[in-house]
Amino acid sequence: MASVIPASNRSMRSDRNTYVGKRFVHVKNPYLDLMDEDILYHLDLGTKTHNLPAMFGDVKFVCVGGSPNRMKAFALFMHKELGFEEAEEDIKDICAGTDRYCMYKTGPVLAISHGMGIPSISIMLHELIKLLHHARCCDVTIIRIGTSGGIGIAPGTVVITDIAVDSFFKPRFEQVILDNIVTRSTELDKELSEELFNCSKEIPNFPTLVGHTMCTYDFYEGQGRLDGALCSFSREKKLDYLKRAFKAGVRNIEMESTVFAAMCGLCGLKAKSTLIKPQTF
């Protein structure tokens, strides 16, 4: 199942990064201004080693997904769709100096892999958001495209996420910071959801719906699978849980949506998650 997760925070800071009519990507870390250089370790980029505004200042759309190969294929697809004349061989992995993530740029579209799970995507998002901030990007839309497990819907359906929820079906992201549990909102951009859904109607044989996406910390027990190395519940308990999830509005399960929504929303990114469903639980 494909899933698109949007998060939005349209408020603007009244500082040097705020200009009338533009929504800049902002960071919420006062210590960054005190640093002589900001090194984006896992992207193999930095504020002294690279001219980030020249490289990325025109970025308007960022598409992220788990698989490096999938994001390269997406970048090549966008290259063709946008009608660029340069050869496909010219599309190089900007993060080739690291084996953590891959990044491709074609015109105003940036495609980046994020790996699997909340820890992996959160590391990438920290550095991506700082990258967009240093590049002085504005009015950026970010979309997560990925696979997921579906609940009560046909295989191959695309789910456009309206709300990202946790394993208790609550719209929140809880993170342990030092020795405190910090809870953040997972509100997503409703206008972007509607826009994407309307676009889907123009594509034949493209089953699409809008629903809640549940984010878990695990692929096996956390998602009710019976085929992991451990299984601490019965088939009956699994089915009961999934029925309750469906009743709560959940239509698919994956492992990144809540932190994606929380971080993008806090930093002024208009965000959405779209997931393709390869299977149904």
Given for the second form:
There are 2 protein chains.
Amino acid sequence: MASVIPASNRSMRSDRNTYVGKRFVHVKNPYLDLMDEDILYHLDLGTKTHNLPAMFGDVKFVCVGGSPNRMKAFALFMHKELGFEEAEEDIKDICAGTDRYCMYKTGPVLAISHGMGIPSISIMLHELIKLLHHARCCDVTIIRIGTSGGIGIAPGTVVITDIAVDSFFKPRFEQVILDNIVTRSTELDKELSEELFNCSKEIPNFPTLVGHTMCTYDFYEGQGRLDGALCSFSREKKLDYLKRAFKAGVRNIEMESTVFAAMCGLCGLKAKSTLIKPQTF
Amino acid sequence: MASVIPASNRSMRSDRNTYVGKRFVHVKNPYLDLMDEDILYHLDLGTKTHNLPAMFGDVKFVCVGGSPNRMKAFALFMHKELGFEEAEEDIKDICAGTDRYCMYKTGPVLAISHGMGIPSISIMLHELIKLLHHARCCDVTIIRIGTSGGIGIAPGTVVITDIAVDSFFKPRFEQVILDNIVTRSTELDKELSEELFNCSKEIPNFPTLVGHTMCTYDFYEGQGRLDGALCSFSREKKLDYLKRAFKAGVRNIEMESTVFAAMCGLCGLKAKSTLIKPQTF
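Return one more block: the form predicted in complex with a further copy of the same chain, after the form predicted alone shown previously.
Time for the whole complex; same chain goes first.
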């Protein structure tokens, strides 16, 4: 069948599954279409047990964060902000059949918890991306909201991540595939960073900046904390490391941003950025 | 003050904090004793807010697993098995003030959830080890119980881990400390492996073996699954990888064992082993 899309459009972003202006969430797995059923194990959802397009087809914003309670609170807040008439009690955990993650939906906004650390958010993202793909969602924006340790900035400052870096201040995520290491980009959507930054200006007393976010595999030894069960470095070494991080553009530290940036980037989530409120460090 | 311990005892295991036959859980952090208060953030416990020796001083066994619900079920099972008279309702989540982990205690048995992946269990272990240290617990045995993917073994087989290996089949855990990589041993207690294996023989229809457990950073691409959002390898490459793993002694795959072995080994938890019931793979 001949394409109905003008040639000028067809030539743009053909690798990103764009279709008459709509950008679908896509998977990069040739086996998935061959499967009779796709079970999203850790979300307690599946293509045969649930009508995913009916349940999730209207999703436009996905907000993810570590803590289940906070994501529920966020969903209730959004429900109020969006002025929906349904009772708050109707906002129920969609993943109630499992205790791995929690998921709440209010209108076009989906809020999901991801636990702590790269492996935990990675499992959730694999299944969330498949969910959005099966539901034929398009033009989806995903934002990670979380706490983090700030570097050289006042406590309470919100950091909008422009790029996620690893413990060596490199903008990369090293994914082990079988026994091969593949390096992936961790750049986040610039347009969304600017939009979020502009929003912050409209709110009084809402200190916000755009900067690099460092993602570590560990909360204690990896982030220079002196109060873990194990600590083999001096206070001076810790300060030297944090100073070098600051010099490299890092403004906060957390534990999920590199894989979040890498996976969302590969799967065409329309725009993405992490938004983090640093606490004391 | 002169030591009251006979010289013959003092010379034994001085690096392991042994004290007249008792083996205390120890931390390896010179800063910890200088702190006025130690807050175990993710467990919602602290040295000033809680009487840790009174609450936990009698702990002899710690069982950890990913899922909060399963750890509650395990605690209730142990409560019944140990024949305690208190009502089941009295077994309450000690970490109810936080939604990061769940913790239940019945007699000398502590059951704690750790979420999914190395970073998540690492945070819990740092704070658990400090908790056991502050509570002056001694001769503590820790066992990780969890599900996993089996390699070349019948579904339902229990694998007792003798050694945890990484994605490259190496018996090591690479800990990033600031921006240095330190390699740690992942050997587990041989005596406990044997004890557990002997126990299994006493139970009818309880297929059990001792083997290596492979620990990955990822559930999908890292474990050769063909049903993730991303999959860049062929079915043949996957099978070749799993065959090589089997040849190297690996009998199951999960996501926490290397850091579990490394941290418990460093902090003198009396004996340790992971016990895993593989599901289909």
